[in-house]
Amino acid sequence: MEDILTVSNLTMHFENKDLFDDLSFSLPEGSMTALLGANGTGKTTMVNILLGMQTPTNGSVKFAKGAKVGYVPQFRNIDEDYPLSIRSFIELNAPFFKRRSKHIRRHINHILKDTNLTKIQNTRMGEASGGQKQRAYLAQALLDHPDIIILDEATASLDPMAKEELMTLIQHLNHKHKMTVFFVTHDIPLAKKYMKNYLLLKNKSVQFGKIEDLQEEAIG
């Protein structure tokens, strides 16, 4: 199995703080990995580096040739009077001049079905529940056919049922489409239920292994 992501000798120093030093790890294609660590260990910075939003002090990040990255953020509240429907919100990630093409419409229909949003596609985003909004963000991320999806605390602030629903969808995408999953979270029970591997940021270094072997006390 080839690696979809290879991180080599990654170092991030700020003016008055060293977040991590000389980290190296890789994610195999089709893997499901949780990124764990206490607050302040660099999880958000790691995601920003992977997305090209921050430049590390040293080291490299290399995705497999042609790999596309999808991103689902932490739950963001949307005003009740937000006018766009769920379908129109998803369409925002499609090029404007292609949104009415038959190919794009079929693709969006397929994504709506995969994310269990077909029946409520005309509901305004402002009226949707937290779980429905997060599935709409997931649907947006899927529009570009990603090979790896980064969930950045995407289940935080959701109720237990919405968390399970979102993660069941993620698991389905992994099983059906072999999509690689990188799940940033503080929710250890949820990670243990749905992920296979873990990366733990601690003491400026990284530990990795099978998530079934993770001892929760090792995180603090």
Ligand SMILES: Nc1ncnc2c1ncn2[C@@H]1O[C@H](COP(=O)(O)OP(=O)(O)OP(=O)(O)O)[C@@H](O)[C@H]1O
The other form holds:
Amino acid sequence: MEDILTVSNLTMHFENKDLFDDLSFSLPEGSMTALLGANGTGKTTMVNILLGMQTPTNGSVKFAKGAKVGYVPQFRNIDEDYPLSIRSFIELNAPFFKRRSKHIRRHINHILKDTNLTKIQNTRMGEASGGQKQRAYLAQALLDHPDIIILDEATASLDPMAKEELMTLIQHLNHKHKMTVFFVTHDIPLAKKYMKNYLLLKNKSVQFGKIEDLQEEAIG
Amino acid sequence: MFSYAFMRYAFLASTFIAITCGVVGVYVVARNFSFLAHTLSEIGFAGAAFAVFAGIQPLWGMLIFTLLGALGVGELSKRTDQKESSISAVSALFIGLGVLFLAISGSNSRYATSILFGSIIGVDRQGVTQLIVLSIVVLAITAAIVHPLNFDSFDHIGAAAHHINSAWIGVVFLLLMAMSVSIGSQVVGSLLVFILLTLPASTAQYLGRTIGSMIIWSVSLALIGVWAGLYLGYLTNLPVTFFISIIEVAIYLGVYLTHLARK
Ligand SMILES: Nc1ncnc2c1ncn2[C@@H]1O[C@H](COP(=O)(O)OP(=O)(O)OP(=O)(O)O)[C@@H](O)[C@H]1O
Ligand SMILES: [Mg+2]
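Now that you have shown the form predicted alone, what about the form predicted in complex with the named molecule?
Full assembly next; the chain just shown is listed first.
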């Protein structure tokens, strides 16, 4: 199977800190990979580099030709007074004057159904639960028709039920739409349950393997 | 009432200004820029005072000062961690300058009053045209950048993840705010222009759940305020600005308290 992402010799040094050195790995199309690592090992920085939002000290990032990337960031600033409904929040990612068009409305309705948000689409984001918000963030990214979706700590603040619901949804996207999943987390049991491969950031380098071969205490 | 030309002019100009401030206000509130609206209106006060001193129209003095001030404040808040205190310092400087310009221009206190508290009843035909043209310019620019402006104002992080250039949007929006402050001051005065830019939009946040409906609420409330204000001012001979502010505050409090009660 072809690779959707190829990373070669990636190095990231900050003035006062060397984050990682000479990382190389690739993600096959349709794969489900967990990016693991302790706090501060550079997972978010790596994602930012993949997305072109930060420039690496050295190395290259290559996506397959025409591959579209969806991204769900680690943090969002949505407080409890946030006024927009879940649907309007998702629609921020659609052109303002075209979002009433039949084609886009149908796409949004479809995504709402996939992410199980149809019934609560008019609830304010500020009043939604953590799990509902996280699904709305994912839904907003799905509007880009991604071939690969990158999620940064999407389950970090969720209760066990909401975690399972989100992971089932991600699994469904992979099965049904052949979407490649790149899932950043430090929750090893969760990764073992839902992902197929892992990348482990540790000691400035990366280990790669099948998720069933990963040791539970590997991160520390 | 409409048999007087000055009342027709006042209504026409106020209508456009209320629409503009209502629309821009939605983004002022979403971006948490209420504090900046105050600063810009103080810079606008200095600009109008400078215009009186230099013998040009107050509106132009305001526009020049607020546009330059917006760029300066934007630059300043990028460079400092102590945003609020540095912006306070800028306000203090400009209020001081405004007082100085008024004093050395030897103008009477009528000028100061109309700059601070508004003078829409005195607007002439040329003034109306200027205000309408400026309103249309602000609305047209807003429409041209509506997608990135919406995304950046309501989901800054999501916008950044989509490579939207938020620094650029930020600068354009500050310029839009500067123009709105300048024209809004012509109705309610620079001391109270923040009312038109923040209260209807804050109220709209409780009433609407989409950007479109928030804009409609915000504009409607701004229009109700200025129309009723002009009418009551005409009836009673009391200041229009007084009526506009109590109307907007009353609506805001009413909606806010209802919202609290329902929680
Ligand atoms: N621009 C920067 N300049 C200097 N240091 C930085 C910069 N960006 C990140 N760092 C540092 O690099 C390290 C890695 O940060 P990063 O956010 O990538 O970690 P992470 O693995 O995502 O952590 P977490 O699990 O907490 O999300 C941190 O120690 C951070 O302080
Ligand atoms: Mg991180």
